[in-house]
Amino acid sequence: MLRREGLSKLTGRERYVDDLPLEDFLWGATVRSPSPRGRIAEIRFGGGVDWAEFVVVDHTDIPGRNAVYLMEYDQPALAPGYVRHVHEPVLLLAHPSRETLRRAIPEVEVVVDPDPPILDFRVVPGPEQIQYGSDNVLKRLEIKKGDVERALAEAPFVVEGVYETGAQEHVYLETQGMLAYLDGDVLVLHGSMQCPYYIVKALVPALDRPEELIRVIQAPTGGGFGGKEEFPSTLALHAALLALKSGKTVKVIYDRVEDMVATTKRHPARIRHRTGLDENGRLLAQDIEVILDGGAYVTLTPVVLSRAIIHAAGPYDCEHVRILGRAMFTNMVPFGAFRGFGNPQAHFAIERHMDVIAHRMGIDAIELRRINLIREGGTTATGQVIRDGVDRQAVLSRALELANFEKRRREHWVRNSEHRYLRRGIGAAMVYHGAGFTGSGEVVLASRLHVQGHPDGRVEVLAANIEMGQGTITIFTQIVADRLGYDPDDIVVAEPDTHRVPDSGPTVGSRTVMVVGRLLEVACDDLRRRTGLGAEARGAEVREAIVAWHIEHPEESLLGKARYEPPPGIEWDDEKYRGDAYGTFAWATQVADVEVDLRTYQVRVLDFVSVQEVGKVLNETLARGQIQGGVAQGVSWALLEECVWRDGAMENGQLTNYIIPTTCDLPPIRVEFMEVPYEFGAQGAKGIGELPLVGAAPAVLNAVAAATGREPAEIPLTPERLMVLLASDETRGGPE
C-alpha cells in the first residue's frame, strides 16, 4: 500500500502547526533561568520596552497546581521562586509581533542567588549539593535471579568493564510548536505531539479545569522519536496560560536553538559489568549496575530505568543475575523519552562487554554469543520464559552471512598489516527489545479504540495514536482494508482529537502496530457483529450492511469497539520485578564494517547489515524505512552526536556544531527480515520502531575495536576521544 499522506508531504500541502492559518493572534515565548540552581532574587524588566503591550504570565497566574503532571507532580510549569536547571521556565510573554517579542526576551533579567549545583551524575554529591532526600537518588530498581555472589566466587573467570553513553538530541525536522485558544468555554490545544491524552491529563490539575473543557488536537507532526512524548505537555500549558490571560489565540513555536537547549534528551548512562564465566565461555553470573542521569525533574526517567535494567543482561541465558539500577537527580536540563527508552544504553554496555570478554578469554566473539544466546524455554533476567518459536541462532547466522563476516575479517587482517594509516574492522551485536509497555503498563493504560461505520458505508478509525512520519495512517488503513475487505479509499483515519477519539494510549514503546493494531482488528470484528454479519463477511457485503444499519438507526452512531486485554499467561510482579516483562520480544543482529583513519582519527562506516525478527512484516517499505532510520540514528549516536555542556547548559545547541550525519556520512544499510508471526499482534506483527537503533552503536564500536586493537568504552567515539584512546597503552589483553 502506498503511503496515505505521502503526496501531501511531498508536495508541501501538509499543514504543520506553524502552517495553520491564524488571524488576530499573539506569539508566545519563554523567559528562562540563566542559572542551574538557586533562589530567584529578582526579575528586572528593561526600560527600553513598552511592557504595557505584552501579556506577562508568572507562576501566580496558574489557576491550579503548579506542576506539569506526568509520573509525578514535581516539575513546575513556571519556577515559583527557585530554579533547578539552566533554561528552566520562569516567565511567559506574548505579543502580536514575533520580532518585538524576540527583542523583548533579553530585556528581562532573572537574577538568581546561586546554590552549588550537581552537574555530574557519576560524582557523589557533597552535603551542600543534596537536594532530594539524602542522596539525590530519583529512582532505584533491582532485579535478582539466583545467587550472584556465590557464582562469581566460584567462577574460573571474572571479567569487569565500565561503559558510558552520552546524551542525544532528537533533531526531529519540525521543532516543538503549539496553539492555544478558547472555543466558547472549551480550551483547545492544537500542536505537534505524540500523546494527546498526556496533555489532557497534565492540563486538568494545572488549570483546575474539567477534562470536558479541554480539547487536544494533534497537528501533522514532523518527527518525534520520543521528544514529543512528554515535553508538549509543558508547551501546551504555557500556551494555554497565555491564551487564558489574554483571551486571544496564542502560538508558540520554538526555533532550533531553543528546542535543542531547553527540551529533553536521551539519558546519559554509566553501566558497570562484572561477569563470571566457565572455561568454555558459558555465562555463570552477571552483576550489573546501571546509573542514569535523570536531570532536574522526574519526567519519564523511572520508565527509562526500568527498560534499561530489564534488558541490561542482554539476549543471553544466565542462571545468576543481579542488576541494580539508579537514576540520579542533577541540575541538568531534564532528560526524557528517546527511541529505545534505556535499552540502547543497556545494550551498548552488554554487547561491548561481550566482545571484551571474548578477547580477554581468547574466545571468538561470535562463538561466545552462540554459546550463551537464549534458547527456546530459556529465561531472561526477570525469569520470563522465552517460548516464541524464534530461531535466534538463525538470526545471527543470516546477518553474518549477508555481511560476509568471516571473509571480511580475514581481508581486514591482511589489509591492516599492509596499509600505513587506514585500519578496517568488522563487528556485530545481538540485541532484543520488548514490545509495548513494560510489565503491567498496558493493563494500566487499558487502551480503547473505535471503528465507526458511516451512513455512506465508509469506515473511520478513531484512535489517539498519531502519525509522525513512521506510517501510522498507512498501516491502520491497511489493517482495516485487510480485515474488512475494503478499498483503502473507503477508509478514513481520524485526526487525533480528544473530543472525538478514545484514549488508545501513547504513540511510543513500539506498541502502535502490535498492540493498537490488534485492537483495530478486534474493533473491525465488533463492527461487523453489530451489523449482524458473521466473521467471514467482507467488502461490499459489509458496506451494504453498514448503510442498511444507518437506515434503520438514523439517529445513532455505529461503533465497533475494542479494549485492551493482556495475552493469556502473562504474569508480572511490580514489587519484585519478576515475571513476564513484555508480551513478546523482537530480535536482531546488526553488523558494522568500519574504516579508521589514523591521521584524522575519524571512523567511517563502510557497510551495515541489519537482520531482524519482528513477527509478520505488514508493509515492507515502511518497515525497511524504520530499520534504516533507526540504524542511522544509532550510528550517529555512536560516532557524531555529542552534547557539550557548560554549567548545566548545552553549549552546542545548533546544527552548525551539533553534528548529525548527512547521506555522505552513512553507509549502505542492508535490511532483511525473518518472520515468526506473533499470535497477539495485528496480523502477527511485533513492535519494530525502536529495535533497529539498539544494536547500531555496539556493532560500530566492536568494529572499531577490531580495527584498532583498543577497547573503546564510551560514546560518542569522536575523533578527539579516539585519539586519546589510540595514544593509551591499553591494548586487548589475553585471558584473565
Contents of the next structure:
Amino acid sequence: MLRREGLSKLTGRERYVDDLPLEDFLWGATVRSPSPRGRIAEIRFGGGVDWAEFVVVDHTDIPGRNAVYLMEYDQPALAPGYVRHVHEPVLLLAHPSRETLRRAIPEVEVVVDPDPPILDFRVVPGPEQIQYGSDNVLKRLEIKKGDVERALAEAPFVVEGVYETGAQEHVYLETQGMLAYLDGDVLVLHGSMQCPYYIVKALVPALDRPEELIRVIQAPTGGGFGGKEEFPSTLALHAALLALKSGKTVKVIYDRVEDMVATTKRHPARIRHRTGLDENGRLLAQDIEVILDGGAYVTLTPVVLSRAIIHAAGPYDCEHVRILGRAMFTNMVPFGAFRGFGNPQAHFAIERHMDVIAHRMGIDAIELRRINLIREGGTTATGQVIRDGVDRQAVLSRALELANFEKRRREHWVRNSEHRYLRRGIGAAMVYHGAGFTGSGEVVLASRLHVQGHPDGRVEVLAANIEMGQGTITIFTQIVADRLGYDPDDIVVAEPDTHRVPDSGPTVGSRTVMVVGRLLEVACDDLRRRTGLGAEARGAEVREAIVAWHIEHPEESLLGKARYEPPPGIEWDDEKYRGDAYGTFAWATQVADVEVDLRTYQVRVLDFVSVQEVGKVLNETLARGQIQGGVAQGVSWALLEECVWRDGAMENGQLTNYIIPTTCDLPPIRVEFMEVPYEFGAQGAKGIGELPLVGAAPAVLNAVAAATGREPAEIPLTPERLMVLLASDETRGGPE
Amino acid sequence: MSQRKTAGQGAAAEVLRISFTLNGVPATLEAPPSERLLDTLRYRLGLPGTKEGCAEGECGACTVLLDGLPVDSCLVPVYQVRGRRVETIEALDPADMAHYHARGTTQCGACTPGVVVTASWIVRHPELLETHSIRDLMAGNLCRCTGYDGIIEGVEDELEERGGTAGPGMHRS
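Can you swap the form predicted alone for the form predicted in complex with the partner chain?
Now the full complex is given, and it begins with the chain already shown.
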C-alpha cells in the first residue's frame, strides 16, 4: 500500500503548524539565559522599544507548579531567578508582528550573577559545582550477572578500551512549532509533536488546570527522531502561558538556530570496557561502565541510561557481566530522546571494542562475533533467555555475503599496498534492539486504543500515535484492512486529538507497529464481536453488521476497545535489573565499506549493507525507508555531526556548520530483511525504526580501522580527529 | 537564535509594487523590497507549500523555480523577481507524482516540496544527466528521513518514463 498522505506531501498540500491560516493572532518568542549557571540579578528592558505593545510572561505568571513535568519536577518552565544552562528560557514575549518581536528580543538583557558551572560530564565535579544530590549523579543503575571480578582475574586475556560519542542534533526539517488558543474554557494546543498525552501530563500541574480543559492536537509533523518526544511539552507550556495571559491565539515557531541551540540532543557518552576472554576468543567476563552527560535537567535521562546499560554487553552470551551506569548532571542544554535512546552509544562501544579485541588477540573480528553471538536459549546481561527462532548467525552471514565482505577485504589489502594516499577498509557490526518500553514500562503505560464503527460502515482508528514520516497512518490502515478484510478507502485514521483519542502511549521506542499495532488488531476483533459476528467475518459482512448495529442502537457509538496486556511469561525486576527487559529483540548486521583519503582525512562510505530481522515486513517501501534513513543518521553521527560547545553553548547551531549529509555524502544503502514473526506483534512485526541507526557508527569506524591500521575510539570521526589519530605513532597490534 | 538579522527587517517599511509571473499567472503585489520571497509566498500569497528549513540557503526546503532554475527562496529578496517567472510546488501536476509516491520519496514531507521542485527541474532537463549524476543535481536538498535512496530512485523512474536517460553517474560510488 502506498503512503496514504503521500500525495498531499508530494504536492505541498500537507498543512504543518506554520502553514495553518490564522487571523488575529500573536507570535510568541523566548528570551533565554546567556549564561550556563547563576542567579538572575536583573532583567533590563532596553529603550527604543514600546514594551506596552508586548505581552510579557515570566515565572510569576505560572498558575501551578513551575515545572515541565514528565519524570521529575526539576525543570522549570521559565527560570525562577536562577539558571542552569545557556539558552534556558527566562521570559516569553508575544506581539502581532513577527519582525517587531525579532527586533525586541535582543533588547531584553538577562544579567546573570555567575556561579561555577560543570560542563564536562567526564570529570569529578568540585564541591562548588555540585547541584544535584551530593555528587551530581542524576541516575545510577547496575546490572550484575555471575562474578565478574573472579572471572576477570582468571581470564587468560583481558582487553580494555574506552569509547566516546558526541552529542547529536535531530535536525528534523520542520522546526519545533506550536499554537495555543482558548476555545471557550478549553485550552487548545495544536502543533508538531510525538506525544500528545505527554503535553497534557506536563500542562495539568504547571497550569493547575483540569485535564478536561486541556486539549492537545497533533499537526502533521515534519520529522521527530525523538526530538519531538519531550521537548514540545516545554514549547506547549510557553505558548499556553502567552495565550492565557493575552487571551489570544499564540503561535511559536522556532527558527533553525533557536531550534538547534536550545532543544534536546543525543546524550554524549563515555563507555569503558574491560573484557576477559579465553584463548579461543570466548567471552569470559564483561566489565562495563557507561557514563552519560545528562545535561541540566532530568528529562528522560534515567530511561536512556537504562536502555544503554541493558544493551551495553552487545548481542553476546557471557556468563559474567557487570554493567555500571550513571548519568551526570551538567550545566549543558538538557539531553533527551533521540532515535535509539542510548543503544547507539552502547553498541558503538561494544562493537568497536569487539574489533579491537580481535586485533589485539589476532583473531578474525567476524569469527570473534560468531563464537560469542547469543544462541537460542542463551541469556542476555539481564538474564533474559533468548528463544525467538531467529538464526542470528544467518543474519550475520547474509550481510557479509551481500557486502562481498571477504572479496572486498582482499581487494582492499592489495589496493592499499599500491595506492599512494587512498586506503580502503570494510567493517561490520552485529546489533540488537529491544522494541517498546523497557522493563515494566509498557505495563505502567497501560496503553488503550479504540476502533470506531461509524453508521455508514466506515471504521476509524482512535489512537494517540502520530505520523511523523515513519508511516503510522499507512500501517494502521493496513492493519485494519487486513484484520477486518476492509477496503482501505473505508478506513479512517483519526487526527491525534486528546479529546477524541484514548492514550495509546507515546510515538517512540519502535513501539507503534509492534505494540500499538497489536492493540489495533485486538480492538478490531472486539469491534467485530460487539456487532455479533464471529472472528472469521470479513469485508462486506463486517461492514453490513456495523451499519445494522447503528440502526438498532441509534445515537450510540460503536467502539472496539483494547488495552495493553504483557505477553505471557514476561518477568522484570526493576530493583535488581534482572529479567525480561523487552518482550523481544530485533537483530541486524550492518557492513560499511569505506575509503580514507590520507591527504584530506576525509572518510567516504562506498557501500553500506544492512540486513535486519524485523519479525515481519508490513510495508516494504516504508520499512526500507526507515532502515535507509536510520543508517544515514548513524553514518553521519559517526563522521560528520559535531556539536561544537563553548561555555556550555552550542556554537555551530546552523546547517552551514553543523553538517548533515547530502545526496553526495552517502552511498546507496542496501537493505535486506529477514522475517521471523513475533507472536505478540501486529501481523508478527517487531519494532523497526531505531535499530538501523544502532550499528552504522561502529561498522563505519571498524572499516576505518581496517583501512588505516589504527583504532579510532571516538565519534564523530571528523577529518581533524582522524588527522590526530593518524599522526600518532600508535598502531594496533595483531596481524591484518 | 532569533536575534539574527533576516532580510526584510529594515526599520523604514518602504513598499514596492512588484509584478511577476506566479505559477503561470500574472501577479502584482506591494511588499517591502527586501522581504524574503519565501515569506511573500507563504504569508502574503497564501502558498505555504514552500517550506522554511534553515533560512540560510543550506537545506533547499524552500526551493522554487525562478525563470526555470531552482533557487532557495529564503535567499531571494522579493524585488528581484520583478518581471520574472516564479514556479512553486503548487504549480506542479499531482499526476506527475506517481513514481515519487511509489518509491518512498517522501516521509515526513518537510523537505519534500523543495525536493520535488528540484526533481521537476531535472526531469525537464535530461541533458543535465550528460554531465551530472542525479545525486549531484539533488545535493542542494537536505532530507533527514530517507537516506536519499527513495528520492534518487523516484527521479530515476520519472526520467525513465519520460524517455530520458538517467546518465552514467546515477549512483556515485
